[in-house]
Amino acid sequence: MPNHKIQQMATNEDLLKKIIAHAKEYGFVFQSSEIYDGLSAVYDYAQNGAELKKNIRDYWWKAMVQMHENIVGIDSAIFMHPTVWKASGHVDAFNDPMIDNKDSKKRYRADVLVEDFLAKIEAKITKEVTKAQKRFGDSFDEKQFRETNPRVLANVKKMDDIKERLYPAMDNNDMDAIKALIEDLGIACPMSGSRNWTEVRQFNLMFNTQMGSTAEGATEIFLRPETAQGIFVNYLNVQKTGRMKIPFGIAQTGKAFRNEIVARQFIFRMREFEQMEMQFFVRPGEEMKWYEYWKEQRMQWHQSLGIPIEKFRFHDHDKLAHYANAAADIEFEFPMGFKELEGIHSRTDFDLGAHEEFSGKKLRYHDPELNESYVPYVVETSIGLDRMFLAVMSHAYNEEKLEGGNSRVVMKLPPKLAPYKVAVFPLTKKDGLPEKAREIMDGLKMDYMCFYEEKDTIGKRYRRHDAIGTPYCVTVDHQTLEDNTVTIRERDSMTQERVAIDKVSGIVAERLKS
């Protein structure tokens, strides 16, 4: 195989569109109910997407549960007693401030409009720092520059002034103050450029339904807006039946539902989504130690997938939720910029304390070392599986220009996450090659997800599996019938090697360890 030159062709501006098109063309993600023109912000995972999603979920579960003796997993119900959501604060406080532009008829979260404005100011600061780095080189002291440069200081002051107005207004549900801030900042509708806004009003994000045989006797219940509460209400059952000793964790993956005001950017923000969460129960006073521990552990997990560290960053929360005393996001550089991928929160004893109060049941842990009982504090790690899927897809998508003017689209998925690990091809449909290929396929599929294909030229088959992300393709030809060897082709380098059939499984296994 001749050497080839890799050229990144997709730009940030159109990368998301290309990923969406690729996801549909190659069976990763479909618009839900597409034959009926679709349902807004709801998507179906197709055959390859379902495998990729499962592999991400399994990789998280293995790292979180299998590799930790003091963390166990549960699977709680989507429907829960309605008082759960009263205790958690979701009934009264799970709202977003909503605003409409009268000219474009578009609806926005009012606080996000302000936060986007803040992000633009922050981008100006970053631009100043980057320019200074280039100007001063190795002698550049970023900390000193940020503390002394007049333009940076002026922008920091501007951001602080905005936050001092936004966060108290959010805490106090002061919709008039949020509207006044948007007007004072001159924020325009991103679609129309108009500043003709409606009043700001609250919008509860929970989906509700009825449970009961008759409308008159039905009880209003909710589709869960998060999976965490299923862990909290089962905390004592798990602790006792598992004889768990603090510190210990409970992990869960599952669907959650939020009636988002603005659900957009493909699968980044949806109304039906999947979470992967772990709640870690600790002694009061030790929560900050474990908070820092889990921040480090979770960042290491992301890096274990081979995605460069530059694609991730921590963002500490300026405004904390009512239940938290510390919070940080792991942000990923999606095609639309750095956005939240995972949250690590120190939730104090708010959740267990609230459920103890509303249920009337003691949710305390008797600590034999201290000989006292207390409501544990909780450190949470919560990652959106759909967002992780998009992060993996967006990093893996590559357009390469090859020697001779050819090109290919290749999904450079981490091999452990790829939908198929091996594709098996007979070179032709005759001369006993399909039978031999089937024999090899049968020997591999007990251990790996494999794909068998006879259609089209071998080159077209390679390209299809490049686009799916299959790490290895095994080709059976006439020489195979003579000496029991096959050609194994590696996805990223496109190198081909002649190996004995009985070596194939070991080669694949070794690659999956990396």
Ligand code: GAP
The other form holds:
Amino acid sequence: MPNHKIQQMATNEDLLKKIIAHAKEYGFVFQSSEIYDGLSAVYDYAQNGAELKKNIRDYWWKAMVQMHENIVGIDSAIFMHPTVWKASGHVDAFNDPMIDNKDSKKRYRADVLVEDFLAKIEAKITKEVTKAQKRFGDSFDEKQFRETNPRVLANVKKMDDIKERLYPAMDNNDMDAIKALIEDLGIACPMSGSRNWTEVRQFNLMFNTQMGSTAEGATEIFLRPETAQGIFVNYLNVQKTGRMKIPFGIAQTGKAFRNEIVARQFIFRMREFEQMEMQFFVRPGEEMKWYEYWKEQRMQWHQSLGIPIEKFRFHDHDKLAHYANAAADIEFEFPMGFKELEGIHSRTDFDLGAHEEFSGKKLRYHDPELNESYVPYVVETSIGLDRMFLAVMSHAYNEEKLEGGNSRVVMKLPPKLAPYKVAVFPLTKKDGLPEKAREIMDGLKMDYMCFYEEKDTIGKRYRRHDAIGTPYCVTVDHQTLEDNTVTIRERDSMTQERVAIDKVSGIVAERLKS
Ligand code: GAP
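Right, and the form predicted in complex with glycyl-adenosine-5'-phosphate (GAP) of this protein, after the form predicted alone?
Below, the chain from earlier opens the complete complex, with every other chain and molecule after it.
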């Protein structure tokens, strides 16, 4: 590997470490049960993190529910009848194949080891294309190059051969075939470099617990691994009580739980996390139109936050989940590279059909326009709130060199997501300045999350608010008492302006629109 690449990777790893440290130092995210050395892959959101997370959730809810007349929101229970998970396929099929390396004692998802191997081949192809692009300049025809270059073709064939073995093995739960593939490809443990592997075993990701007062009478129930099933089992109740007409959607946000084999990378892969999901119910045969529509809509939502377009990409699935006839991820360039942020799935009538079968209840919609009844098809959008939080944090985190040899860490959070919108500072703790500052704060706090601070120099107070992403700091000084003006300082440009107190709210409101 060329040196500059190692440098690049180290920098990216550093960035994740810095974000984790910053999240802790400035009250965004703490490890759960930290005083007991933590609980693996479980995290707590602290005072600023809880605000940021709530703002992301609200922004999603606004875009999905408030802005769509034909989408309503619900809040279903985490515990559900155990048969729900039998019907949905989670009891039988929500498994990951796991493999242990006998030397490093590290556990891996066997399919991920193979996927990582595929990604390396893909990277080789990309490198080849980039090299040729540079060589041929404007006359470069990428399509033709990919179709004719022998090295690219050989690598494509290699990838196809691997996929032809991996996907059927996964579909058929053929653990021996996955093990054989890992051995044939000579995949080594990334930790120890050893090829001393155990057998591949299936591992169900659902957490279970008991409901009921006596051991004998208790029922085994599951902590939901997705919020979607709460929507499916309520769909007809919502449709009838809300007099919804197809196409319509039901949205919800809430906790989901998965006993992830490899839980790592901070809040990217957690065992307890939050999803924001929307199921869109459509006429059978129209699902592909809506699938494309929601892919587009969701990408636009991400870009509406001002994060550059190059940070996102679609990844269309080759291997589909048991319930889908089309699926794509919106991937985001996290510090660890492009990874799934959101899934858009065309789930057909799989779930509703299965719930009809298992419950014995009809879940048909009577379409007044067609005058016929059918089980609707479903297009789902599903995003992890914690992953979105990490995406927002990692884009916002900036280290800046300032004039005079100083530096600052500034979280350039989209203002509408920032935990606090305004910080109000009296220049000193005397001469009636705190009272005036409190008065200004009281005038703003009904509309905005505000923070009052009088400790330390103004410079230090600015730095603290840069670090949590507060878009505006308002300073009250002696002139304020004379002419009712304050200094308003903008986070990103650090420019300061003297304005009348009654203009502050309007300035903040304007910024929050962007
Ligand atoms: N209802 C469909 C569903 O649950 P998924 O692709 O398994 O689909 C949807 O999950 C989203 O939930 C993912 O795109 C990701 O953002 C988030 N997610 C899944 N597992 C997660 C985990 N262990 N930790 C954090 N977020 C997770």
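Positions refer to the first chain, counted from 1. Remember, it's a predicted structure, so these values are computed and weren't measured experimentally. For clarity, a rigid core is taken as the largest C-alpha set superposing within 1.5 Å between two forms.
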*Determine, after fitting the two forms on their core, whether Ser139 shows a C-alpha shift of 2 Å or more between the two forms.*
yes
